[in-house]
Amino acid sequence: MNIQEKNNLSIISNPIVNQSLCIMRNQNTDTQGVRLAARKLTRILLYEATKNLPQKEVEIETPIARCNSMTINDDITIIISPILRAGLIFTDEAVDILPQATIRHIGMYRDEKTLKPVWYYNKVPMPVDNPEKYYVFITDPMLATGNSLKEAIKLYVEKGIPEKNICCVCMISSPVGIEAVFSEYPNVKIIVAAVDSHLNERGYIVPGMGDAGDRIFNT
């Protein structure tokens, strides 16, 4: 199946997204420029990712009259789960958009030889009542091999949270990473701004933007 045809994959493209990607990809953009573009892009992606959150109708009073209005259902639990360290760039925007959300950090780094994720921090071990009412947004700028994302998804699936309630929000992805995630978790959602050509021998996305963590945090 062609990447573009996957029902659970959304590739978000508009002039603001394209401009932000252009700035982030450019090797001459400094750290501040990368951060500003990344934050602008993450907000757009998060709006798309959250569009299917359950809503309810409430009665309110405006300065003019009483009316019925839709709002996010307060009977659900929303989790933002950034994969450290690069995934942190999503956090400030996510908290602004969803102040009711809980932040659950996941710490992994990639072994440069095996390209497999190595755990160093896990803030997910928590009791889950009514898992069908949990909505999880896993954030990571780069979806390369898909190995880290699969490990993160596994944490929540093992708690009984339905795959359809889990959304992975990434900026740039590779076809390999998307296929890897869907091969194990076909019902999760993936939101991306770009699907690039391929991975190089070091497991970096081509053309990509280099190491997202290094460019965002000036390391």
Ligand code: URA
Contents of the next structure:
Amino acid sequence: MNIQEKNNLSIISNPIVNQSLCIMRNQNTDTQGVRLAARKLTRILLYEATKNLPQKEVEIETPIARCNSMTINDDITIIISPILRAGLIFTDEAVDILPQATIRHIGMYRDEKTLKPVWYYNKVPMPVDNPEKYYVFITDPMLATGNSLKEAIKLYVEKGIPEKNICCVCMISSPVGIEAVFSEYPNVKIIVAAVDSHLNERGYIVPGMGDAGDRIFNT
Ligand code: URA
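Mind sharing the form predicted together with the named molecule? What's above is the form predicted alone.
Okay, now the whole complex, with that chain kicking things off.
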């Protein structure tokens, strides 16, 4: 896997990632094709996003012998926070690989005129005990203006969760979106598969994949 790392940004590339992006971006790919490619991609991105989760050593018994084995520390709380609706595409893969995770949905839509996020659902309750033991993965396939991600990050930072424990997992991003997030939250992590050229006048990523929610949910 080729990982380009710039401070807290990781850009993931390998043949499966590239093929998935190619399928998703193509306007001739139908919904089923977009979903399949997106799910493949989410799994790879999530593997990368979770690579520094704290681990511990436990003693287990295999059918053959006793041995010590590493596993994810069970005294941490793992939260997957999909930004509705397109961020939902990450959840099935996320709960498959992290069955202990809590899913906390965040509902925001983008005002077409202002491009600012408008809240309609927040499943992130107060308060949080031991916030330093929380690890949060905010998922949204498109990091465009960065406005929704910043709102989502703020929710968790306000509860005392360290920025370094918050990871934004996205597929396609824009340079301005990345810059916008890091200018307010320099210590969060951002994992993406692509950084595209720019945003158009309607706030869409160019070349991007169009409206990710519409492409994934066939609307
Ligand atoms: N949201 C999308 O679905 N697509 C974009 O290009 C930007 C934001």
